[in-house]
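First, one chain by itself: the form predicted on its own, in structure tokens.
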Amino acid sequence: MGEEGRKLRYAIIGAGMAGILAAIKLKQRGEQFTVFEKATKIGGTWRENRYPGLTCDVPAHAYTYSFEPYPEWRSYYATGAEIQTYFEMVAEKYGIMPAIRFGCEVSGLVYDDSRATWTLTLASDEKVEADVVIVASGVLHHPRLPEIEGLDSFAGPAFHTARWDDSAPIEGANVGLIGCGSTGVQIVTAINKVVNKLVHFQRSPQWIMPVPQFDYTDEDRAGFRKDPALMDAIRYSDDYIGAIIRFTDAITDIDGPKMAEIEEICRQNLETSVRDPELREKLRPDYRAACKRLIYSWGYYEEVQHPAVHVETGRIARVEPQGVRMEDGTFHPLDTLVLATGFQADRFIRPATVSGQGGATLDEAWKVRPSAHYAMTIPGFPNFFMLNGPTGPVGNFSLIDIAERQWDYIDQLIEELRAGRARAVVPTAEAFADYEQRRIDAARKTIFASGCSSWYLDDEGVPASWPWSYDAFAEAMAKPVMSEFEFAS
């Protein structure tokens, strides 16, 4: 077996929520680890995104990690800045702030079956090597642009929301609003009493499952920094974990109960909040709700109406310099054109090229599809570990939670390493085979799977996601099944 107490070096890509916990996680084991950062400053998708009416739709108390409770939410929901604020707070709290090399991109990785080691590859071209990976990369990181025709030759600013132009014109300017996921939502619920019009354009509407907000007081976060278990209480209320229950049980039982709970709240939503025939029209989709990732939101149905939105879901023809041709002719004027068109969700690691045991590559691995097993693991590639990957749980829960639990597991495999049992892990080709098509199977039955678009599905229709329960999910991480997996000594 290898040597006993293995010292063991780590390379931790990313630099968001995910990367920060695993370096606290680490740091306090004591282990040897660095974190590669390609942007100059911490945070992840909270760095990234700066739109007007930013909004995490997780319970702030809910959206922090279990060991670090934040009594100085300004909100039932915190926006994005204060996220980011907290991420901040954490990393200096935890000393991981030296650790991290910022401006660093990892353009490469590549696995040397002898020596049991990763040799990273930046893109300045240095080498570094590493026993373990820890990929951290996020999921919605690179934006994707809509095919629209014309698009490039709009004479005023046109850009993706996770590249927020602060000197575009909004205030008082006629702007064209491109999606209507979360981020399009946010934004009309943020800026449409301040522009000219606001023409929000959908190809297709949401179901809006509504949700209380409101200011906590200087007396409530005294209370919160006085007993925690104030905090702790909202995190475990029946409010949020019953509503996670709910939701992780309808989309696995679509005919069921739970679902036709959550239909009819979107329904009675849509037909009591907006007054007019017409856009109630417009705004009622025509796919069952969460199908598409539902929004949850407290204010659009109203602000929708404000009398500067209008809502088009006609077809775009192209986009001309001065503003949107619709196919019927119609042709909206604009100054801002801003594009909520969402993310390329089979990216992660990549760019990055990742090359593993006989040179196999990632690419050929994930050709069909990404996937990894259980969401962490991939055959061929030992000894690299990915947090919040390939079909994993996706919903309206805090992915902090998922990435927690996660660590969890990973941690008891990596373990073997520490303790000289092994010189790595990777799980066997059979029990991934054998993960992959039991997920398949259930995730064509859940209620993403339906009959509508969304970023959930990959190439050939099949959801990207953790199909069965959330207590499902909680039990598999609990401990890892070592038979699964195979450890070269």
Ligand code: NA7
The other form holds:
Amino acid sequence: MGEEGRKLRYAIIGAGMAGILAAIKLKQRGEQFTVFEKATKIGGTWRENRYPGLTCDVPAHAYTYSFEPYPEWRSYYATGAEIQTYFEMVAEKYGIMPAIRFGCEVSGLVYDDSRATWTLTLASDEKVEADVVIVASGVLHHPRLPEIEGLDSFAGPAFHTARWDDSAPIEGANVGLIGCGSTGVQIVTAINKVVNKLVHFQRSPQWIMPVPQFDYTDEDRAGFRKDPALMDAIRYSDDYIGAIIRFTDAITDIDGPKMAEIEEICRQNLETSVRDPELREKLRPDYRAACKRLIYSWGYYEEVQHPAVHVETGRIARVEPQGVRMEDGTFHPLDTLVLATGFQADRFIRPATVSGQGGATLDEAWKVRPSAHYAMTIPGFPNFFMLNGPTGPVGNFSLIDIAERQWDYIDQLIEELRAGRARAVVPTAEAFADYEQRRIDAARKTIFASGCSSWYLDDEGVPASWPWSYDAFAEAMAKPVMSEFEFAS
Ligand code: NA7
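Now that we've seen the form predicted on its own, could you pull up the form predicted together with this ligand?
Time for the whole complex; same chain goes first.
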């Protein structure tokens, strides 16, 4: 209970991985909450992305809630469809479905300082009050469409990968694929053998970290069911935890031996996997490995050498009704055009408008860059908590692990409200400014700032990421420093 007679009302925005987590944790505490989900199904990223080859690049047993291991994973890296099934199963099992309001987009949030209350406006204009807002609206959520002349004039289906068009011709068709981040790479490996021709438009090549993929057998799954410790052994193995510790050490010590090792593995992968020297040079990046988000793949280099795939490295001049015209005049006739061009990684809860203490808006607070104290709380926005908010370790390690640790931190702040010791909690401007300056200084020294373009970089070229180690993150999340917050009673 909050202060006497006042039971806290929680609004969770988004029913993806992080929103489901928050809902489960609050339900287990016997709290009263509503999840607002704009779509008609749970799942977030895994609901929206259904493109061929969609696979999570965190091992399945690590991309699983720690409290709900899943013996049924079919392979070491799980497909998107399986992950969606997992979240649907978990949401049912923990009984949170009745608390989710589907088709409810939150379009605005206004904080009333005198009552320490948020008023949410839904797209339907309905108003709902909450004492605590948990923002779990995702990071890579708003598709980024390329600005290419004539894109609208294409006669066939042209769509972003997060809006996959099942009716679009792929089998036996001439397909154009723009973009070679993780998404584009996964699509190449999934459709190269069924298309007539796949033109992969590559503006910048990517470094590829080779990883193993293998199926679990029925026997493996029976073993996992019988002995859940076997799943933990994978989750906490050196293959996974050891690798992310080495990775985060490397990206923060870019001239150290661990970074050199990553670069050498990627370089060797390119040298030994791509047989045609001309193609090999096309695929060779001119920036350091892990500067753009490193791509983990078990098949790309092999599959991109399939005769149906043509890697086009020229500049696109325009899209025409029947295909894509290059600046050198080359024309690629296409039936389908797939835009694997990534996401607007700086949007977060926006376009919803958020107005905090004194009417200050989130757009104003984020004028320079989206930022939050340890990626979760924002000065001027009390009782407003973000899971996987700006400048967290998204891309560095499992988002589920991140969200669970962030929840533990947030929950300790909310406990002050539940226990009735405060009505509102907000980070102080000084604590945040100090944290953010340290973060920016460290981020500028990470591999992400070593000279490439990527969705990590904000408008000033500062990586919007956690610039320290995995252990430092675990330690920071274990306990909030209470003196960094103002508690209003
Ligand atoms: P990414 O990683 O942002 O990749 C987008 C790709 O699209 C990248 O290759 C871009 O080239 C390319 N792109 C973007 N705009 C254009 C235009 N106008 N012309 C040509 N090429 C373009 O998005 P993903 O969806 O692959 O992955 C996002 C994350 O999801 C990933 O990091 C994982 O965390 C999961 P560029 O490199 O900018 O030259």
